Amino acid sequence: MIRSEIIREIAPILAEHLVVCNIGLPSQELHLIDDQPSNFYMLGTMGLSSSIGLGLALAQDKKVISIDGDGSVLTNFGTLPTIANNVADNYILLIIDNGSYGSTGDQPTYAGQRTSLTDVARACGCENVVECQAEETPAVLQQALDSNKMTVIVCKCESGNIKVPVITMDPVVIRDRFMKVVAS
């Protein structure tokens, strides 16, 4: 399975929660598959989905799911110890690890080589870290939501992209409609 297939499979689960989605193709895929006002699409901040999602979870009680990629997490390694040391049991970080920088041409990441983001998250102090295969993601995500424990999920999948249109929605509109859901 590739990232877009995983997003398609988990979209019904995501629809009930606040979602902060990684820059580039992941946001474009989620927007195409199941655009929701509760989805915050990152349009220009690589590596910050996990950090923004954690901050949102710490600031309010609704469940927050950050969808991030291995390449983005590798560009913001400080996010994993920050998550470990600021526990928010309403927060889930879903790292879709395809071993590549998918939005820029599928160049390999170190996560596709010798670096295990599962091991890194645990070494940073994250207590609930689950590694799964792509097809297991819906069940693992639902279990994490049901556990009411902050969880880092590292979903291993194949590299590859589908053709998707860019998100033409104005960033201010994305922000405003998302903030209405957060405030409700």
Given for the second form:
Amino acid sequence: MIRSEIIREIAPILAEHLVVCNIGLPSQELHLIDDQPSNFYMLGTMGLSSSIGLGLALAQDKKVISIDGDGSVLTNFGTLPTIANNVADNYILLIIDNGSYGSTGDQPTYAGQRTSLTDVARACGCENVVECQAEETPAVLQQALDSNKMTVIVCKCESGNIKVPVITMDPVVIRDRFMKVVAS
Amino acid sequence: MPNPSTDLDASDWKSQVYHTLKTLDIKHVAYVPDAGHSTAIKKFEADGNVTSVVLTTEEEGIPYLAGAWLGGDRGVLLMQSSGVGNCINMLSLQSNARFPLLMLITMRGEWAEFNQWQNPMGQAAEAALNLMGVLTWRAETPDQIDDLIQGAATMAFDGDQACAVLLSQKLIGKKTWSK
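Now show me the form predicted in complex with its partner chain; what you just gave was the form predicted alone.
The next block holds the full complex; its first chain is the one shown before.
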């Protein structure tokens, strides 16, 4: 399975929660598959999805899922100790790890080679870290939500992209409609 | 509430930062440890109504506070001028989605600086912020602290602007290796 197939499988779960989505193609794929006002699409500033999600989770009680990529976690490694040491039990960090920089042409990341993000997250002090295969993602994500424990999920999948349109919504509109859901 | 912004001596301004931020309903303090901010940091860490988060790098603070704002809370980012350089690209997040952003930045490399490695980023910090659309004000004396932070916060939280108050090295005082 590739990332877009995983997003399609977990879309019904995502629709029930606040979602902060990683830069570029992952956001565009989620937007195409199931656009929701409860999705915050991040279209630049690679690496920041996990940090936005943490701030959001610590500021309010609704459950938050940050969708991140292996390349993006590698570019903001400092996020993992910050998450580990500021526990928000309404927070799930879902790292879709396809071992490649998808948005720039599937160049390999270190996560697809010798660096295990699962081991890194554990070494940083994250208490609930689950590595799973792509097909297991819906069940693992639901279990993490049901556990009411902050969880880092590293979902191993194949590299590959689908053709997706750009998101034409203004980022201010994305922000405002998201905040209305949070406040509701 | 009395305005304690007048008659401050050099040791009071660090507490003033905390008291001013408290009047602004700040709920999150994201920071990289820094001597100039140490008093405010200690007070916030002891404040059960505020979530204090130590950052591994200043750039984390931009998205963290954006997330807190999405969740309905106000926050502030405390850092030293060297950290400004770490934030530059991340300010695109604020700029695009018009997230309010309030930063307090202790300056290095601009006066009585003993460590020349602080000079390049310290001297470029304000211009770099301005290039990214961040509004800046400089506090040179203790009596300016309350007023400048209040004004910056108004433009940040009521006008969706990125705002920074620069706490100048003259205000902070000369630092030596031993400190």
